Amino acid sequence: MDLTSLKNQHLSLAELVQLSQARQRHVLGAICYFPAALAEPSEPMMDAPVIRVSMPPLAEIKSDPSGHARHRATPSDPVCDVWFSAAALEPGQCRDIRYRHDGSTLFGVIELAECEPAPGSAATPLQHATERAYRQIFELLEALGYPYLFRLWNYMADINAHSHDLERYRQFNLGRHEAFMACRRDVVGNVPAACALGTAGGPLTIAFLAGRKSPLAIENPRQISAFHYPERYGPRSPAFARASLVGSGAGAVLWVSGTASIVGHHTVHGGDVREQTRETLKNIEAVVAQANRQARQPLFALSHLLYRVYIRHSADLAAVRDVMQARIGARFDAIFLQADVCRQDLLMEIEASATLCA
């Protein structure tokens, strides 16, 4: 079993909904990023599991076949991160999760409002919603025979805000940890790639990819593994790997988690978005090098990745984009989004993926 049929692409919302019906049948799932005013739920965009995230697009860079970068500013045009499968897809819904799968890979989405837990519970509404969402994910994967999580995208409003005497991101980590433990999932070592970002509003929104082939968790030698963070970062550490590698050779897929300007476990270059971007790219380069060492061949490079770039302040777009182009070169593909990052002192974060053709 391999993932050679799995492909990732950035499309505008217009491009996504205008796909032919034959092509739409091969959409495994998508995450669509909308300006806040347009992100309210509406009629489904297609039969595939697609979620709307209230996260304003800032710009998009795509490389044409000649290798020249084409810039497209998209301040009002929603942009989508789309996963395709060449195989036949089977759709489904289980409780709050909508999904499609192809026999090797499953893409699912879940959105939950933050409701008060049962009387007597010490959990916060966000913690409670997170635990409920992850329990549903684990139960679905067990039922359908997709035991391995490859990648998770976690989006929540006001990620840096404090309530119930605790930062909301730390509340999220508590709920995630409780679900991992309750479902007898590892919270150390064998964890998936992931990100957690703050949105302009909306419910807790999670998208995930899972499969039947065990991924290889990749760590960064420049950083302490997130699941070993000291208690200063919250009562429960984040449960994710720096990257996930699935498959080998030409059929390999790499997911790089949300990566920021962190060395060891410390934020570095506070207040300097250009230096934070340079440090972030050093971390991604280190993760890619580790993945290539694990694969025992140079499968991946910075210029081969598909990037999602989260920027706290929209005014920093040009600075982040310029640093990326100077380091990666003109030939790269990225979407730039305005979002809050999980630490207040982080000004930006980058995640990436790479799918190789057999």
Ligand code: 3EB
The other form holds:
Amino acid sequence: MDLTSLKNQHLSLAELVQLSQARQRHVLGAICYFPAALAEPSEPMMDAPVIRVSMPPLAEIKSDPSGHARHRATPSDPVCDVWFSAAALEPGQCRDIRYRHDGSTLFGVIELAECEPAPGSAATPLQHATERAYRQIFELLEALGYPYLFRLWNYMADINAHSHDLERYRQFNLGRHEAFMACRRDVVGNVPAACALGTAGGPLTIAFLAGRKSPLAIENPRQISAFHYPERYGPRSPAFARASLVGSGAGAVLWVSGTASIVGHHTVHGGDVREQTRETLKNIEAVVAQANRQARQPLFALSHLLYRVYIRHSADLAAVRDVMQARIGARFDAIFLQADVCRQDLLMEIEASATLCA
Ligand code: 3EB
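Got the form predicted alone; could you also share the form predicted in complex with this ligand?
Every component of the complex follows; first up is the chain already shown.
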């Protein structure tokens, strides 16, 4: 069995919950972006591991097979990033993680509240929650025999706020690094694709995809690898690759990490959302070109990616969308979300995925 059975789609929450029973059995997992603050604790919405994130959807572009782009402005319904598998799925729950797997790929979700660590620990509550979440993830993956992380989505409230003398995103990086080290995971080179964004509230929320085949970690020649960022961005560098690639030929899957207006390690075009979007697309183009080089085949193109676009100020939606359409063409699939980005001077960030031939 290989990854040709994986498929990624954007659906409204109504569409997701109204899928036929037969179709729901093939939902590996999903992330649902909610417009309003969520009441805790979040009750499971369906049998599949579906997680709710407080992150207002701003718009959606969907291209149907006939080639028409359908725009939906300010969707009132939550929008979901859904992963399907054509294979038979096995569900499971272990401590705080809910998951489903198909014999080659596992999708899991975990939510953890930020509790004070044990007395004597120097960790902040967010750092502690992050370390506990990642330790649970690594322990589960070891136990079930899915050792390779392909992709992680990291969502936390107040990502740019400072507490305990450190920005919360940097606290998150400390906890992630600690867990990687404790579980003997590489923190440079062979690291998963990821994103880290700020929500409007709620617990630390992480979704992940893992498998039994080692992915290729892809870097961007225009950017210093994030795991080599200098210390001025925080005491521990973020452990993620610019993209990860699994499988080959028609069965390949590409995950492009959250990508922003960073060249080298510097934020460029501070204050200019249009230029930040152009620079971000140049970065994604460079990552895709690098992935095609490593695949030794031109498998991926900007016009065939599925995009999630995070925008700090909702008033910038039109500017970001216009630049994307000018560069990519009018027809592409994207959801636009209001979210805080992990550097104060970044106004937007884009991530993407491609499941070929599914
Ligand atoms: C950057 O390039 C922007 O901490 O997991 C992008 C993707 C970013 C993943 C992470 C952070 C992360 O540094 C921020």
